[in-house]
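Below, in structure tokens: the form predicted on its own, a single chain.
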Amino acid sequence: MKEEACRVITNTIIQGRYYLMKLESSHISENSKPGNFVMVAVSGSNDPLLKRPFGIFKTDPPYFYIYYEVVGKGSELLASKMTGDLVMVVGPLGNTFPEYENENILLVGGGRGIAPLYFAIEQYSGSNNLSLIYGARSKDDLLFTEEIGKFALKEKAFYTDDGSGFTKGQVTTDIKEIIERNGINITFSCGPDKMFESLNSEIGSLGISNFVSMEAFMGCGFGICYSCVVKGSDGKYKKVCSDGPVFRMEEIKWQI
């Protein structure tokens, strides 16, 4: 983990509020693994103070990929970045999704959730049997099919919640089928807490290894400031940015 100041590459409006913002840096770029994330500094004066998470979506050393929703007064200063531009970046940072070789893994995602696990795609499905589900509110949400389907997964399924351009429905709403008919051991998954919540309540009892990597209000970004715990399932906090933020499925204390 360092500080340094990033190069902006491109920053592209891939669909409506969505962007695509491509970094130099040799660093960032050739130390990240799929789950990892960094911490940008949206602005170069302290309005806003804080710097924003993103996770890594993708590498090509020295350059490394972000995929950001323009949600904020911070996204907005970051999508009027141009080619060029400097913005200082802290990463990588975070623990990441475990390494496998020849297993069954289910990839699944919800929204902006795609970025770690379209990582994952690229570096684990030459050695893994991938396969993905992959949903959000509408088509208009639900960004990079095309690209993902240049990929050799055995089983691709996206939905979205109003079935415009995709299947009606959410992740969970076949994923037993799909665990089922491909003999799926182990899943990443990156979403919402409610999405988690209810992949808990579907698969967390078939004795499949289950990682999910959280999004949280962050401070600092390496576990100083104690703004992004979550409730651990025993009883104890965990701080999402240097505890996670890959954990364990059972780890985490779900509300239904």
Ligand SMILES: Cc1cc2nc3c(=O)[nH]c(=O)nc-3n(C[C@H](O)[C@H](O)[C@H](O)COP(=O)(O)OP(=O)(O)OC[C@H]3O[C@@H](n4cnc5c(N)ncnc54)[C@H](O)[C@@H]3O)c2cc1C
Contents of the next structure:
Amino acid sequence: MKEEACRVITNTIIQGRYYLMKLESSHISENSKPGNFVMVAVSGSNDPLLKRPFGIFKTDPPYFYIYYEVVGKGSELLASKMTGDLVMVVGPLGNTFPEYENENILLVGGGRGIAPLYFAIEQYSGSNNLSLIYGARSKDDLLFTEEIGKFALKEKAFYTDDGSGFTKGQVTTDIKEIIERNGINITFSCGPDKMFESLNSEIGSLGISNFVSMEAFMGCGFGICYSCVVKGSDGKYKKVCSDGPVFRMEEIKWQI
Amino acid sequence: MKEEACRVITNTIIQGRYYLMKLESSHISENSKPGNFVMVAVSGSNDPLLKRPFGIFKTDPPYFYIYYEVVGKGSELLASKMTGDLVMVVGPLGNTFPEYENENILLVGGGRGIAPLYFAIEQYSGSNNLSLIYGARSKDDLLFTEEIGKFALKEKAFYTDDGSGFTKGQVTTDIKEIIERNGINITFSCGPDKMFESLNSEIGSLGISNFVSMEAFMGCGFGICYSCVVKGSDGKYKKVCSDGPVFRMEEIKWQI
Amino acid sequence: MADLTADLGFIKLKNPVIPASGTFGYGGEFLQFFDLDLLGAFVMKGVYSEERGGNEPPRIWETPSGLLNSIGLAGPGAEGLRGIIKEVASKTSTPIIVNVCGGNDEEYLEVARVLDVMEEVAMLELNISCPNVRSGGSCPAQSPSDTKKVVRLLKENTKKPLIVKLSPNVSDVPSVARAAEEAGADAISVVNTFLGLALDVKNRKPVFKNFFAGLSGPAIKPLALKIVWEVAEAVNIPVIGIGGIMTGRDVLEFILAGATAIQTGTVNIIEPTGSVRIINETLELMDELKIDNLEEIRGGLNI
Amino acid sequence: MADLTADLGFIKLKNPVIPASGTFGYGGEFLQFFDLDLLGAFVMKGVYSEERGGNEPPRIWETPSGLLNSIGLAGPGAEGLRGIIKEVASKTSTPIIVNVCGGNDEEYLEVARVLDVMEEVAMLELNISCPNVRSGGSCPAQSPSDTKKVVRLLKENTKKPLIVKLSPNVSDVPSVARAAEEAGADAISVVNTFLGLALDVKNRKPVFKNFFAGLSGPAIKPLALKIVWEVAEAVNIPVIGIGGIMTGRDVLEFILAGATAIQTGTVNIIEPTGSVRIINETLELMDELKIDNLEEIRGGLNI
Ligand SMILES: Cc1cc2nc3c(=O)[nH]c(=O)nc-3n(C[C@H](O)[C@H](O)[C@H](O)COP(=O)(O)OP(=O)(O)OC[C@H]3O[C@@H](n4cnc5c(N)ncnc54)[C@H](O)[C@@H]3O)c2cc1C
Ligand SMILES: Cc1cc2nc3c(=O)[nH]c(=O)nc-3n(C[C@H](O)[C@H](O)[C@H](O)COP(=O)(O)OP(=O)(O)OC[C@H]3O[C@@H](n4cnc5c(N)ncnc54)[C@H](O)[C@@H]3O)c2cc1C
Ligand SMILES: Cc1cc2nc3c(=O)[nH]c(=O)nc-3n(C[C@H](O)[C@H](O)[C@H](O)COP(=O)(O)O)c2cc1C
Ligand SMILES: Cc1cc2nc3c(=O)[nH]c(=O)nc-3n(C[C@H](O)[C@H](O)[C@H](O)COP(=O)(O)O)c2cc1C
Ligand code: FES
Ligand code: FES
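Could you switch over to the form predicted in complex with the ligand, since the one displayed so far is the form predicted on its own?
Let us now look at the entire complex, which starts with that chain.
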């Protein structure tokens, strides 16, 4: 884990509000695994003050990529970065999805939550049998379907809330069938809290191992400010940045 | 006077820390005269909070130019703007050098103070006999000598503090001779306060009309915050932004 | 479309956005940027009895997301202001508020009397917070009893609605607000600038000749919002919220904290059309959040 | 090269830069970024007697150039902290300061006693400023007499040097500082966070469950610098300046205002190697301005 000025290699619109940024850092690109994230300074001034957290989308040493949605002023400033600009980055941060071999793993991505899962596909599809469920608001929010197509996946299912482009539905719509059909004993998921809650009620008690990669408001990203907490099922707060962002589903206290 | 988002057309290094920025605005480019300045937002955030004042270097409707030195964080941010970026600009602001015809006018520029004088050369060299004295720290701070060479000037004299490239000396070194030689009855000057003070003691009592274009810390740039004041010879404060930036030399209370 | 009216009781404003004293000149300077009729009202730069030159420069200093000022209330004096008021009043029907300053109670009264008789003046704002005084100096807003005295004096001798503008640099702002209310104030405006310090390391000197200066701008917003909430809880007269307002969202936050209207300060200096943008943003945000009028949310925190 | 030593009297620090409580974890977390020996000292996250979970999220909120926090002093409790201290002390020789919290005087004493006996602890910092209490709640730093009582209690029952950390949210910080001095405090650290408010317009709710939260970061620097100057004028014990320090220039401004050392807070959160950068910048700026040592400029304003 280091703090360094990384050069922006490219920063391009993938679609609509979604960007892919390629940055240079030997340290981060060589030491990151699926689930890890970075804290990125979006400006050189005191406003906005905080760095923003983004999952690592993939690596190609000495380069790494982040995939982000423009949702507020921080991500907007990030979108304005140009090739050659330097941005301060702290990383790689957080824990990672566990590493398995020869397992039947289901990846479940909601919206921009695809970032760490794409990385997982790239890293683990050779050594495991992966399946994927990927849902988003509309087809304009469901990205990288083509790139994902290049990997050998046992099954992949795409959903949109409004039915545009893909099957209308949520990631949970056919999940039980997909789990059964593919002999899934492990899931990796990333998406909004609401998705985790539905997942928890659908598959939380199937007896399989479910890992979730969570988001939270972050100050530091490396465990010292105690601001990014979520309530654990034991009633104690856990820090998303350093106890996570990847948790076993049963460690977290879900609303529903 | 308007507040508008202006597109950056080009923003290029002239030399060292000196930049020339070309911006698009019909309003500003069509309504500016030598002496006018603009307030430029250097960031889209709250830090730095204040716009920065820059003299208008030249116009070419719908474009206008500012010429600036990178001296602190505001000008540094300005230097990072790229073609296509939008920057908020208020202008044109302040008063201007008076307009004359068929007069023998001497322009005196110190360092980056050349900005409004360049504009004056461009606008008034056809209708008046202009001469120029231009001084700077070193040859690296004395810019646009080539462009200036294209205009018909009766006399031009360049000085550097360290003698690099040009005659070693200050703008005041030969000023009396130059005034006499060219029958000067009017001067327009722009530069640091120290330069004005030397000018005042050298030529303040020659009985010619001396106009100075001053700088001051500015908040608003259009006369409402009362922050940019200089002491007048009548003991009253004058606002550089709206009473000036051009003053008759004798209106101002100089230190020496 | 949402109703932006802000009802102060003694006057109904077409919207809650009022450019603040010292950051809007005398109003007329903004005519080149927009029609003053767009505003809810506006406050003129503070005025003393006599003409004043103001402090020695530097008078402002930039801080992170903030502005320190020590202008020193340069101005033409109360009599001199009359002509300026008539001039701008001829160009707009927006209510004009004058910001009444004084070195002592008599001067406050003198200034207030001169302006109270002008039909062009809609309201007086009593500036009893003096941020540009060197530590040790005192001003009425420092104590509830002094506040009560000067407010009562003005209420007994003037007829216009009286807004009392409070300083955040006091032990207990709500108690000063209550004192003003008891003495008959028609509204409270709060906050004036926070006392701060800037030092010049190179010359080992304070930046400002007056030593302390007043901090304004977005940096102070969270502090101002807290005080506005406290004051709104403490009094029954309308509160005009001030402090770092830069956006329509900020306006609604102050209304939610209990303010009936707001004043925009520093934003006018750095963005001459800022107050108009803020009015538009407020309207848009109200429509987006389905807020029909300001009273619907004023002080309406779900705690 | 300039001499960076900061002499607090009871201890000499190799430089004046001390990461502040709550913004530096327990120190060990920063070992992955730099060698802790580079620091003047560091302060651990505040600790109560018992283990605490802290407040319900959200716990932080970004403001213009500032940060509001309502962490609620999550932590392992005094006994739990002992092991953590031993662990990090084995990895650095930099003086460790513990930040002592309490719900009442007895708890302060309990915590202080547990840590006072550890040779790994160089100093105690008494956190009598409690920014995360809902209005109406009180804490010792609110009054000089309460401050005197708790400081005296600790001085009578502990042996380590005692730094008393003051809140800016009181009527008169210098008088609280003097009370602490009279009761035997060895140094004053000031300021803790300023009380502020953040509101969520959409849900018409305060952002924080505790309502108010503490504002820190560059936004507060001009306000903090003013208070540090006032406190340094008021007491004869060393003052440790805190509030929005982001650069070496900021450090020298606080020294010029009268501080003997400084604490870096929010900067550690947003820039893990920030404190080291600040040490380097301080040294460079001293060399540039030909300042040989800190005492040369401390409190040395040409007014
Ligand atoms: C571990 C982790 C990994 C993430 N990975 C990605 C990713 O790969 N791609 C992507 O597009 N987004 C990702 N996010 C979310 C991303 O951090 C937010 O979208 C971003 O911080 C929003 O900043 P903003 O200034 O544009 O928005 P604003 O809403 O203006 O931000 C205001 C404040 O809220 C905070 N904030 C807002 N939304 C979030 C959020 N969801 N999580 C945490 N803090 C938030 C910001 O840090 C800031 O302090 C991730 C978040 C976390 C915690
Ligand atoms: C009417 C006018 C015309 C000007 N024209 C030009 C020009 O054509 N080219 C050019 O290079 N510069 C010009 N300047 C100076 C230019 O405005 C400053 O160099 C610039 O504001 C410095 O900003 P900064 O953030 O880079 O420096 P910083 O030192 O970081 O600025 C800090 C603060 O000081 C103020 N400030 C610093 N120096 C000056 C100064 N000399 N005058 C006014 N404010 C200052 C800034 O506004 C800011 O508030 C002009 C100034 C004025 C008043
Ligand atoms: C340059 C300047 C001058 C000011 N002059 C006055 C004044 O004359 N009278 C007054 O009551 N307040 C004055 N103020 C305070 C503002 O009216 C306002 O209360 C303060 O700036 C806080 O609001 P803001 O953060 O939106 O700027 C002045 C503020 C600034 C920045
Ligand atoms: C997230 C956070 C947690 C804090 N926790 C503590 C604490 O436990 N004890 C304490 O005395 N101060 C605490 N503080 C206050 C800081 O130590 C410091 O006094 C304050 O942040 C001002 O300095 P800054 O502006 O440099 O951040 C905390 C501040 C922040 C931002
Ligand atoms: S973000 Fe600071 S502890 Fe997690
Ligand atoms: S800069 Fe505001 S009055 Fe001149």
